[in-house]
Every structure is written in structure tokens, then in C-alpha cells.
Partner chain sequence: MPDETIYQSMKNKGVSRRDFLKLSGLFAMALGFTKAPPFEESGLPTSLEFSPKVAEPIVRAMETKPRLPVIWLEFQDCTGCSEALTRSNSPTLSSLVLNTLTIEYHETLSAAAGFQVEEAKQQAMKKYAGQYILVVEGSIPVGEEALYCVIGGRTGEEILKEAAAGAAAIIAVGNCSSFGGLPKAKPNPTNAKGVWEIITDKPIINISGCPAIPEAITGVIAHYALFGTLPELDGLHRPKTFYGVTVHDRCLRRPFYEAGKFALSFDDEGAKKGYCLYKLGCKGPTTYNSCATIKWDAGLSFPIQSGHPCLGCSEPNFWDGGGFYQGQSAPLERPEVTAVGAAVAAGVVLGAGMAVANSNQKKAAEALKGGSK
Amino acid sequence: MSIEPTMNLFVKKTGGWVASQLEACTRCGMCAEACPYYLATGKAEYAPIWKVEPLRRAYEQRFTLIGKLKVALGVEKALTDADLKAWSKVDFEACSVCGKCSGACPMGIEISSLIATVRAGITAAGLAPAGLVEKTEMQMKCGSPNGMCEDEYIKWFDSLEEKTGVKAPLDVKGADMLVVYTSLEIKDKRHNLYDLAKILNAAGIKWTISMDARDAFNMGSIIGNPKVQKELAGKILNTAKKLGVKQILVTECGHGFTTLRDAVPNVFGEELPFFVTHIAELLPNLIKEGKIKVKEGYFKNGHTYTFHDSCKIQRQGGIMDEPRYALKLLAGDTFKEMDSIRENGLCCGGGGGIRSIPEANENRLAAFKLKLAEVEKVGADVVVSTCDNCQLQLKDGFKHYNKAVEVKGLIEMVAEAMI
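Single chain structure for the sequence just listed, the form predicted alone:
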């Protein structure tokens, strides 16, 4: 454990863009009013701009005269290992890197990107939460952060033929689409494989899956380890190239989707020879284009539906209209919108790896209560989400607060309503 790897990383990252971001902050506090953890707990140290403080200090103390004077005069101390350990609890246990703080900043500061840099520094110092370190090591070892190794995926893919009579299209060269699942699905939503096969086959899409690129989950993105991020993303990138697919479809992973779509071109320094899409975008477009047909109003069944905007897929990914088109078609006027939606949607409280940190349970359930209040206000008893992790957090939250609210994914709804 040493401060030096952190300082080296901060110095490396502090170019003109980071410097301008740090200098632009006016300490107005508007980012705090956007943070679910700050709002739920009232703890000042959970304000997003405070989570960036280690990076600000490192920048000031290394690159500015006033920062050097502060240290010399004892006004401000240099960062220590103890400081990083304290900030690890703040930046990992009270932040899902949801990005809402960035949208609220009147100065346009990308606060969530800066927090991600602080996380990377904490990880470099060996101070990342044990739960995330364990899952990262597990994914590097067997391909899945939840310990679902290749044999488990083989059984799952083979079960497609048992359940539907359709043989799993494994490593099909020249396929239109490479479908990438997550270990959360093999554990809790095995039907997604069968439902999506039904939909893609009905749409006439030539698709494939691969053992080499089976999991979209990327613990490198979560924990802030660029080397791990690149290695895990590279497996999917190289498989897609080898198979010659035109697109990659991410099923229900939020950060896996944005990592592949937004980060990979920069990480590898190349333009992707395919495009990356998400089921939240694909399924509604298949309906619009007439490639699959669903029964309108199929879910007008006495329930009230609402939609949870996932931070990575909707706020960051921009896929907001498409799932709403499908839900309005399927649920009609029983689909109701919450108060905070689209780019202003409230985080469920379970992203950014926080569900894998037991010490953060109190924070994430406190943050979820804000989302619960909006669900109850609109009178919904079914919440639809296009992210696996969000769905698990929603289920955890409703169970914790003893609320009889069902959680559904878009894949299962479209497959059920297909004509």
C-alpha cells in the first residue's frame, strides 16, 4: 500500500482538460442536490465535489504555486495513505458514478469522470473495496465476476436447444450480430437466452454467441483498473473482429454497453469495424420496422407500469425514447411516468459496483428509498428496467421495504407479447 502509484496516476491524468475542470468549480453545491447518497443521508462528505478532492489536492500541490504554498505553510497537508483509505469509503461506498451530478453542474464539469479517476487512483494504491477486488480477480480467472466459469455457460447455451429446439449458434462466422450476455443473467434470468433467441430468430437476424466473448461485464471499468478494462474488453473486440460481425448486441448490462460503445475506441485507439447496440434500442426498433409483431395492449392487465431510467443505458447511453415506445405500445395508458425521468432520472442506488460492497448496504438502500417514493407516488406495481443490475437493486429494495412491486425486463415482455 503506497500513495506513490496514486500520485503518479493523478499526475499522468492531469492534462489541460482535467486542470480546467478542477479550476472551474465554484463550490455552488448544486451537484450535492443531484446525488442520491447525499440526499438520502445528508452527509456532507458525500457531496460529489468532495469525492474529487484527492485529485484536486494532487493537482494543486504538484502544479500550482498556491498549492505548494499551502503545503509549505501547513494550511493544507499532502495526501497520505490514510487520506486515500478514508476517501475509498466515500468514492466507492457512496457513489454509483451515475453521472447525475455532471448534468446538474452549471459549469459543465464532468464530475463523474473525475470521480472515476479518483477511484482509479485508490485502486492503484491497493485500497479498493475487498468485494470489488475479489470479483475482479474472479473475472480475470474464469471470465465472470460471479464465478460462472466456462462450463456453466456451456450448460446454459446447451439448454437453449432443450428449451426451444433451437441449437445455440456458437461462433458463427459472418453472422450479423454477436450477442453478449452477463453472468447476472445466467444466475438469475436464464430465460433471457431463450426469449432473445425467439425474438432474433423471428426477426430473421443471423446471430451468434461465443465462449470467448460471453460476458459483457467489465470489472476493470467498475473498479478503475485500465489494464483489466482493456483486457476484458479486448476479448469481445477481438472475437467480433474474428467472426466478422456487423454489430455487437449487449443484453442487459449498462456499464458493459458504454464501455464497449464509448470507451473501447479510445482505449484501443481505433475506429470499431462494427457498431454496438443495446436491447433497449434494438427491440423497439424491430417492432417499429415490422420485423417482429407484438399484441398492442398485451400488458393492460390491471397493473400500473413505470420505467426506471438506468444511468448508463439511458442517461449516458441516450436510449430513452425507444423503451418508452415499446412500453406505451404494450401497456397503453397503464404506463405511467415518474417525476424524475430521462437524463434527470434518479439512480436506483445500486450501480458502480456498490452492490458488491457489503459495507455499503446501508447507503444503497437509503438511496433506493428516493426511487421508492417516486414509484409509490405514481402508483406503479410493476417497474420495468433494461439493466440487470438495476433490476436486482430494485428487487432488493422492494423486498427490504416490504413493498409488493414486481420488476420486469424488456426482453421478457416483448417475447411474451409477440404474435
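Output the form predicted together with the partner chain next; the form predicted alone has already been displayed.
We keep it simple here and write out only the one chain, dropping partners and molecules.
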């Protein structure tokens, strides 16, 4: 393996946006105090900015006189394969690209975006964790990283009719909204399809699903492979264009949502002819606009609810007020806020593909403990989330630590409370 592909990627990715932020860092270490993986393990090399080190070195050594001088004087070594190997363990196994660090940095550096670039560099060198590589290959092969290939989807979509009596609206040209599920839902939350259909139909939305855009999951974004990312996102983009929809609704996927909304326009170099939204945004808005009716206080039933802010949907997606509006309506004062919320929310520990890396299990569960502490502090026995990956991680974590805390998705709650 040679370092060249990585270097090329870094060189290509390093514009003024990256460079000015790398230059701004004062090495103050504040970002570490925000990172769940550093906090959970106390390992200094998990400090967010340290995860960016390969990119910084590449940038300085390739683009600045000072960097070249440093190498010439032997103060700093040129970036090597061995470095990338070491950093692969740090950037993939101890980072969910949650972006909390970016909010804590006194200089306002978008550290998590830079980490994503480093991950891409590591992937370019073929040093990404095996678990992720496997999932990526799987998704390229069958459309879903979880092995939920086409026939599974056909079965799932078909089941809609027998469950609700409504036929699945497959590839409806001229529909308003293309709904894109994730293969996590088909695996573990099959009712989402039925629940959402109930909500959308009640709201009178003309929606459609498509076999060509069946999974919002994008392993290219997770692992940092621009080619894969473009190909997978391109399928959804083209389907939406072909069907002429005005909106894409991503159900419970976090990174799939931000990939479509924020990355795709720049990857394809065009402004999207449609609007990308997420159920966390759509459902509360439907309630607010009176398109669907829910029973107020439906979930005031002796439980204490709290809301888990997902990194991609809330902090990076900006959808923070809407789910809270819905929860306050549904659970009233039994809805309580944790300490770290909204843009400051604490990662569940399972984002960024870390759940697909067995080597990272320890880190993942350690990071979850921080979340657990906040949940316990607020005394909640139901945690609501709008991201299915978070929900899996939360369930997993509560089980691991033997906690009787229930995890709920927003779709099911709204569907249940609908009148």
C-alpha cells in the first residue's frame, strides 16, 4: 500500500475552507472535553483535533513553506502508511463524527468535518476497518449494507397492503413526496412502513416509494469513499428527478438525511430541484399545521419521557425545535430534558458506522455510559429518538447495562396518538 492515494485525496480536499481551519487551531485541547470517546476512555489520542493530525501534516507538508521546512529539519516526519494505520484505529473506532467537538472549539473549527476527510484518506489507502469495508461492499452489491436485498424490500412493501389495506405506492410519477426508508427499519422496525403510511395518508400527502431509492443509508458517507457516496446518492437523486417529486422524506436515517440535503448538491454540483426533509421535521409540522390530529397528552401515562438529540438530525440537521414540539404535545410535563441537549447533545456512542466495527465495541459501550448517566439523572424510562441507528444503540446499551429503559421512535408515537 502506498500513501499516494491518501495524499492525493488530501490535496484535492484541502481548499481554503480546510486550510484556514487547520491554521486556526491553537492546540488548546478544549475539543477533547466534548468528545464522548475521549471522556469515556480518557485516552489522549482520542482528542478530536488529534484525529485530524494526518490531514494537518499533509496540508502543512504539501502546501506550506513552514511544513516543508519542518520536514527538512526533521522536526516532523512525512506522513506514512504506518501513521494511517494507527489513525484508522482512532478515527474509526473512537469517533462517531458527531460534531460535538465543533461546538466546543473556542475557535469554532469544524473538527468533525475535517475528521470525515481524514477518514476518507484512510479509506483511500485501503486501511478502513474491515467491518465497514464489508458493509460497503454489501451495499454496493445488494443495495443495503445489512443484506436486505431487493426481494426483502418487495416482501416488505407488499406487506403494507395486508397490514393496512392500502397498496404500496410504488414509483408513482408526479407524486409530491418520495419516501426513503433505511434497511435498519426493514430489519428491526417493519411497522414504521405501516405507521408512516397511516400518517401520510391521513395528511393527504401524495407519496411514493421506489425500488431504485429504497435505502437512505450511504456507506460512502460513513466510510469516506466519495465514489461510493456519489453512486449511492445518485440513485436516489435520479429517482426523485425521474418521478418529479417536490420533496424527499428520509425516515429515520441520520447520515442519509444530511448526505442528501447537504452533501449531494455539492457532490453533483447542482442545486436540488426538490426539498429534503426528515420525519423529525415533517411529523411535528403536520401536527402544527393541523394536517393530522393527535390526542394531546396521549403519552401522559406515568412514564417519564426524554428526547435523545441525534448528531446528524438534530445538531447537524438543525431539527431541534420540531420534535420537542411534538413531544411536549404528546407527553406534556412528563417530557423532561437531559443536561446535554440540542446542538450540545451527547452522542449515543453508536454513530458514524461504529456499530459495524466489532473492535470498537468497548469504546461504543463506554461512550454510551455517558448517555446513560444523563438519562438516569433525568429519571426517564422512555427515550425517544428520531434516528433508527441511535435507537438500536440505545436499546443495545440499556440491555448491556441491564437498565429497564424503553426506546421509542417518533413515527410510532405519532401514529399511535393519532385520532
